[in-house]
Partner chain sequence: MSEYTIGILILACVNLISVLGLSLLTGFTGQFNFGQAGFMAIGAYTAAILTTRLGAPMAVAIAAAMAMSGLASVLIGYPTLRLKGDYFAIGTLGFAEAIRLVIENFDKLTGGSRGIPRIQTYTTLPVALAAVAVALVVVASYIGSTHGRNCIAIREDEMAAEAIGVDAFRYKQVSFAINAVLAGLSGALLAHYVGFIQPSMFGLVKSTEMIVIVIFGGMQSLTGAVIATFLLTALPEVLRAAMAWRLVLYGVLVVFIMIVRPEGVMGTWELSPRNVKAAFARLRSKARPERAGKAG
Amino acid sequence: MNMVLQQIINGISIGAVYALISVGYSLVYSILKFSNFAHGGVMMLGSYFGLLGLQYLGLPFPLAMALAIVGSGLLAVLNERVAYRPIRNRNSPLLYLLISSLGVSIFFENFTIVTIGPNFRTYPPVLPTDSLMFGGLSVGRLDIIIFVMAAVTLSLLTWLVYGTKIGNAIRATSYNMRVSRLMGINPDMIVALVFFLAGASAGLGGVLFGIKYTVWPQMGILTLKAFIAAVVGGLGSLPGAVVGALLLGTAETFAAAFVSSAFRDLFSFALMILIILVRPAGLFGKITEEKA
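Mind pulling up that one chain's structure, the form predicted together with its partner chain?
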């Protein structure tokens, strides 16, 4: 029983970080209706921004984290401006956006390898790594801190999207971009804002991943899991992304603990394919027919 509880806690902690990244996939999908594969690169660079702040600029941890969040948010906005907006303005097929995001992702990863180097880097010990005991359960303090940070950020994001006027505009744009323009909403502003939010939360996710694991140019591959989570929860749905991420984190931890760690990734992909087969709109997505 303890073992099971232990795995649930581990799973939720890793799932919370997946959630930070998968909401970015979902937000962008909800507005522009394509899977932004450059998101992993933004997360990776966010992790490097944090490292830069801590190690090379000597900033205290909160400032370094702010640097990573703002830096990757702006990077995502720049990414949209350069690589997606010209395609959007031409009303090209959505496929072109997907291809372009793939190009950006290749660029981010390899540019980092060429300029910063291919090696793994570790964050300095900024957060405590010891464990707390709760009646037989040992919970890493790092895991608790990570979970709290992710939960606070996600709550803020949910409030922003569902509780504010700006959030209304975001949801209106995602519902129908053309009509929302008639209502006086500037879609380009909303798109930029959405990319900033997606990039910023990915930046925080990157810092947390960097602290928990290490930082390396291909760490964008970790976001594949977050992407799977977004698909499982329903692309375009914010609560879906969070629930999907928590589910995936827990399920994956269980697979690793009770079956075999080698099958953990295989399990995630199998789950994604299963969801696409059974309920492609995901757990929370609306089943809509995309009109050609």
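Being a predicted model, the structure only gives us computed values, none of them experimental. Rigid core here is just the name for the largest C-alpha set that superposes within 1.5 Å across the two forms. Residue numbers count along the first chain shown, from 1. First, how it differs from the form predicted on its own.
In the core-superposed comparison between these two forms, the C-alpha atom of Ile12 has shifted by less than 2 angstroms.
Alright, leaving the form predicted together with its partner chain aside, put up the form predicted on its own.
Coming up is the bare chain, nothing alongside it.
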């Protein structure tokens, strides 16, 4: 029993990081109805922003984390303004947005390799890494900190989207952009805000992942797992993204512990396929006319 509980704890820890990243997918999908695969590059650069603040600017950790969050948010807004808005303004098919996001993702990755280098980098010891024992269970202090920071961030995002006037404007725009314009809402500003929130949450996720593991230019591939989590929970649903991320993290740790670490990805994709077969829109999603 302790072995099972230990794997659940480990799964929740990595699932919390997945959740921070997957909510960005869901936020962007809810407003523009396409999957933003450049989100991984934003997460990766956010991790580098935090490392830059700590190692080269000498900032204390809270300021370095703030730099990563704000920098990633602004980068996501710039990405939308340069790569996506011209396509939207021409009323092009959603497939064009998807192709553009893939191109931006490749650009971010190669730009990082050329300017910073392809080597793995590690964060300095800014957070405690020792473990606490509860009975026969080992819980890392870092895992607790990651879970608390993710929970607070996701709670604030949920409150912003579902409990404020800005959130009402976001949900109105996601429902019908043209009608929201008639109601006095500026859709371009709402889209920019959504991209900032998505980028900021990805930047925080990138910093936490970098502290727990390491940083490298191809780490944006991690967002493929976050995308799976968003699909499992239901694209466009914030609660669904969180639940999907926790399920995915737990499934991965169980696969690694009881089968083999080589089967982690196999279980991730198998979970996504199973959920899609049973509920095509995900656990909390709704059927829409077009998805990309």
